[in-house]
Amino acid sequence: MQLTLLAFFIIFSLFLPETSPAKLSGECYKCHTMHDSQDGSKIARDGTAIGWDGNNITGGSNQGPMNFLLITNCVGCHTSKTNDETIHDPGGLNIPIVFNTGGYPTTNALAGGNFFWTSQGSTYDAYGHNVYGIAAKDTMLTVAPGRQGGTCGSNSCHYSLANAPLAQYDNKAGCQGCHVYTSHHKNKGWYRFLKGHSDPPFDPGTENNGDYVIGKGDTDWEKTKGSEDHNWYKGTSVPYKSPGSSTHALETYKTITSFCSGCHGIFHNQDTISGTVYASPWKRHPTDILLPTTGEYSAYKPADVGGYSVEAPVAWLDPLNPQAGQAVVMCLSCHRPHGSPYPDMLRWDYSTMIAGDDTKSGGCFTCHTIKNDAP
């Protein structure tokens, strides 16, 4: 009986949904300063070109004390000036790095990718999200592609994450356009601090109103990864309407794809012209559908030991108990939200996906396993 219970708790803990591996721990002064003053010098760094240079935050300028006694902003804390460093560990903090100023870390980029390419100018606007403090606004797009409904103005995060914070949008912009309310010292049950703001103006007192993502984060953010070493995402196969309608998908389903629909609603399970749910023949690549288990899809068995692909990940109806036939196609099956070395922030080079060429593998062919069969 004791062995059975122990086994249960071990298995349960493997799939327990959570926002982050643990509450932040480590030396407080690496993130906070009590008086913005040390040895006659100001401490807090804001502006641009900030990041870790060894064990110190450099760049930017001192523009006065910062909220929460922080020594820098979100971008500064999660930026490294060392090209291939994707987890920074000053004093045991283990900070995930999402922006390497010197180059894209091709060998150990984290699950969300990296903002390096969008920082390289308008030529690379399509390679990731343009975020305030890293990149200027997209030169081709004036609104999030697939934007639908809602009353937010043109300076909100629903139009561009490159907008500066404004009071009428609860001072949320850039990183906090998606990671709306971070909680580094508490475990809130939100996956990666991905939370909506369905009751604006945002009030921290309503922070658990249900509009957040459920999942289990890999302990090193997929710096190391494999078929049994990766993030676990919650998905749904229930069609839902996008924001701007009477259905609040994120509050209802708490899935990673319903979170993406906050800005890209037209791409999600709702034909905005006819009002009907998407069905084959597809007009857009489907999301929030079960990955078929027959025909050309039968060779991809993500529920099997060794069968999951970190190149083409899936979500699950129940991350606590992933089952064959319950894998869900999601936005992150093809995209990296921070950025990638490929246009449209894809996980692979779409231009090399050549039907009928059996020398090609991976990418689209991870799911569409017969499309590369030679004639």
Ligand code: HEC
The other form holds:
Amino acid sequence: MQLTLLAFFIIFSLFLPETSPAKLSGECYKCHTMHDSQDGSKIARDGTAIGWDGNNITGGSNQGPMNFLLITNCVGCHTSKTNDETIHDPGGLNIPIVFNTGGYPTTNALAGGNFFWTSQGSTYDAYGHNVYGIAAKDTMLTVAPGRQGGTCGSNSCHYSLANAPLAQYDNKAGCQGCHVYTSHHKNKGWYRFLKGHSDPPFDPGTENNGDYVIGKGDTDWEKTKGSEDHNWYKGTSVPYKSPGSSTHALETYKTITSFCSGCHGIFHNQDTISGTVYASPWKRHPTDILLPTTGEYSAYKPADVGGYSVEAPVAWLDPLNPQAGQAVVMCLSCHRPHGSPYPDMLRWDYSTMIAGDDTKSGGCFTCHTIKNDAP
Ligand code: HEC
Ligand code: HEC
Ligand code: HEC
Ligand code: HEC
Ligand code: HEC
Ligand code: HEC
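Return the structure block for the form predicted in complex with the named molecule; the form predicted on its own was the one displayed.
Below is the whole assembly, all chains and molecules, this chain first.
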């Protein structure tokens, strides 16, 4: 290729919208086993306590060959038996790690957080979603708080993500309570495989429904991060109820908040959404509303260079073309979806959010910029 053409190509590719980097690469044998047999030994590992230990998967046991001829299950391939290695690379695979069994990865945790604390027994139930293969059922929460509507039973993911997979739910549980369908070899435009299952659950064809989240994923899942180096999420400013309206919110808006609302419905519903009432005074913290550009909120300018906070992030009306005045408050403005070092899976320590104390900053004060002003 001519040098100028090459330069043009490189510059052009920098601006190509990349809705999701999910499309893996690497030698087949590192992830698949054709016969679950090599040199007379069985390869596939299922069960619990599986993870990468250097270049090998250890733990669990052979329970026969697995779906898609894989060498292990979701948890197994996305676990590292270290404390800080959050992208595992056994020779060109770049596997994003969501569970470090050696400790919470304080500096390198990926955007979703990490399941380490939830794996440490019931004392830490509130530090993450209790997920099948990692933690037992939450001892305090026996249903997703804010659950509303739907016909799924108490053995489903709407009550506990630690429930075992059942044929009734297409054998999906745990990780697949949220990443219901995966597409590792093909980019289908689903942000991080966040895909709903529509009603009735799991009927044939549900995989092709439009009920998925869109966004622009950071290529290293925010292992390195900063105000110019992060994920871009989809939000909306259209009032909706989820569930509880005739439109399927996730299918219609494709926002991260409408996704969480599939299990925590009334936490998005504002109570004040009836007719045109959609404003302060709020009864629950609002989500999928525009971040105002006036008053105390005007000091948070996430669209400006250096203005975005990865600690208290926002979504966008158009994540591929983020504009000032189009930032949206979302569930992930305050929570990590997998787990965090704080109760309620918060992105920061809530006990350090003290009104009238100007030595405090970040967290809630990222948006409520004057609430730490000294009296
Ligand atoms: C044998 C290893 C392996 C197994 C098993 C596996 N994954 Fe992955 N997964 C990967 C790799 C590698 C990537 C990174 C792909 C890339 O480079 O973008 C990935 C990426 C992902 C992502 C992030 C997608 C994105 O947009 O960046 C999610 C979510 C995910 N996997 C969930 C799952 C779930 C759920 C299961 C079980 C159904 C599963 N994985 C099973 C290896 C695996
Ligand atoms: C880094 C791990 C990894 C590598 C390397 C890998 N795969 Fe896969 N493959 C997966 C995972 C995980 C799935 C699970 C299903 C899904 O998410 O679509 C899968 C599913 C498949 C499927 C069924 C679903 C589909 O998309 O068609 C085929 C076929 C397949 N792989 C073939 C291959 C071949 C051939 C190679 C080598 C050229 C290869 N894979 C390399 C992880 C891997
Ligand atoms: C498939 C259903 C499902 C989805 C989707 C879901 N959750 Fe949950 N969530 C649950 C269940 C069940 C619990 C209670 C048991 C537990 O904590 O594991 C829960 C608990 C929580 C808790 C309290 C944690 C604790 O243990 O005290 C928070 C916070 C939370 N979810 C936030 C979110 C956010 C943010 C999203 C979107 C990224 C989300 N959830 C999506 C099912 C879901
Ligand atoms: C409660 C819903 C939920 C459950 C359960 C869940 N995830 Fe996720 N996952 C998410 C969300 C939401 C994101 C996107 C986070 C972001 O971009 O800020 C995500 C992101 C990811 C990523 C990309 C890396 C990152 O941190 O952004 C991988 C890989 C992944 N999940 C794998 C898994 C695996 C493996 C499991 C089971 C052990 C699992 N997830 C369970 C909601 C969930
Ligand atoms: C402004 C920050 C913020 C936003 C935005 C937010 N939350 Fe929370 N969430 C919290 C805090 C703080 C708590 C601790 C309990 C409380 O103060 O009510 C919490 C608690 C929770 C709990 C645990 C409730 C329990 O009974 O233990 C769940 C579930 C939850 N949030 C889900 C969500 C979902 C789903 C969304 C989006 C629709 C969301 N949150 C948006 C800050 C937030
Ligand atoms: C991403 C930005 C953002 C973050 C982070 C955030 N908030 Fe908010 N908050 C808002 C917006 C926007 C409103 C609605 C303002 C309006 O209607 O004028 C709001 C409303 C509120 C209200 C109700 C105000 C009313 O007029 O009814 C309270 C109370 C509140 N937030 C407390 C908190 C606390 C506590 C935290 C930290 C746990 C927090 N917020 C984090 C953006 C944020």
